[in-house]
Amino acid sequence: MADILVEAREASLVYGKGTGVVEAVARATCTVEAGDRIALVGPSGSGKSTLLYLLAGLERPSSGQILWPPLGDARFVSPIVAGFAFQSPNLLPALTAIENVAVPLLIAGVAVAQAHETAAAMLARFDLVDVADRYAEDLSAGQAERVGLARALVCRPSMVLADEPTGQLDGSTATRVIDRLLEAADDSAAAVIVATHDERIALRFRTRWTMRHGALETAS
């Protein structure tokens, strides 16, 4: 039986109060196991990003539970457990590309020299060697997106969650980036969940989850 990496049990997330209440995710129940390849699809505003945040421990559910065996109901999920690539890469502007990618390693206690060596190798995987010393504001949107993916993968996490990781890329580059993402995940036996609007990307994944109006449907 495959190892369970994260489990949602009737997890909901509600924003606002009174007449301004928005139920971003409504009673989601799902399980992510080692080696899973999941495409999360659905229209804009359906709750895809919010579900990823919950599964990564970046948001706490308003009700229900998110569990990361054997961590249980953890308050902090290590970058070794879950790597996250944001829809807007959220790079630190005061750092170069290689420094941004090294951050999760430093948080995990890796020495600076080793962290930079590992970060450089991950940048090379995504064809970003030439921009390693550029600051975030000097990167194109597509380059920043790939730096964000490299940062998510650099600790060889058990699970990688990526929110529209190819939204700023043309079709051929997007295909190549997904190839590299899946290759890197295979190297560490990581599960991958990708939220995407791109049907060509979704078809690359064995399992499809669909969200509608905050409700999650899981289907093969």
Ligand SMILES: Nc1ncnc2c1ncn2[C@@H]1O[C@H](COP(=O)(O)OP(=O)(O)OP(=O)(O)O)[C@@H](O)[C@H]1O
Second form
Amino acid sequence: MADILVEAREASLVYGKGTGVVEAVARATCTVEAGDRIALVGPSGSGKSTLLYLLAGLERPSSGQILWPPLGDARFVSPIVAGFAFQSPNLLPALTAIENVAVPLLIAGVAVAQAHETAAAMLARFDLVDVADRYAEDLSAGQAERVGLARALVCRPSMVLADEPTGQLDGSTATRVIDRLLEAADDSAAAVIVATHDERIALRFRTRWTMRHGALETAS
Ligand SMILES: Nc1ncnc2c1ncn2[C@@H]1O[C@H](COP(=O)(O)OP(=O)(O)OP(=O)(O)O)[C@@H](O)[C@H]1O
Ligand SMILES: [Mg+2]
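Switching from the form predicted alone: structure of the form predicted together with the named molecule?
Shown next: the complete complex, the earlier chain at its head.
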């Protein structure tokens, strides 16, 4: 059996209070192992983004557990363990594209010159050389989305979580971006989980997880 990177045990996340309570994820149990290729599908509002946040340590479960065996007792999931590409890219507007991609490397302690060189190579992978020095707020939605993916991958994390990474892209660009994402993941033997509404993209992943009203089904 491959190494387990993250495990959810009956993990739930409840948003809101009183009559406004939403159980966005309900008792999810799953594991992600090294090399996994998982498509996370399900209707809008079914809890896909919330499950990805839990698996990446960006949200804490209201009940149940999320465990990262490679981290032992550490509470911070570093960008070396999990790279996250957000559904809306969440780039830092005051930084350029290349600076945004370099940020996780700088957090991980890489020197500035090396971080920029590595960030430039990752931008090139996603056909973004021409916009490397453009401020994030001046990028198109599709460019910003690809910068977000480059940022998620730049530390060669053990696990990449991408939340609808092609939502702003035309069909052929989307195919190319998924090719590049999978190539980059293969290079670093990373697991990949992609939330998507695009059936053509979901079909490229070996494993399919489905969310319905917060409930996760992992049987293929
Ligand atoms: N910060 C929040 N506060 C309150 N409710 C929230 C919050 N974030 C999400 N929700 C609710 O939790 C549920 C799951 O949302 P989530 O964003 O995980 O769904 P999703 O499957 O990713 O949807 P989409 O396909 O539209 O991105 C929804 O009912 C949503 O309204
Ligand atoms: Mg979502």
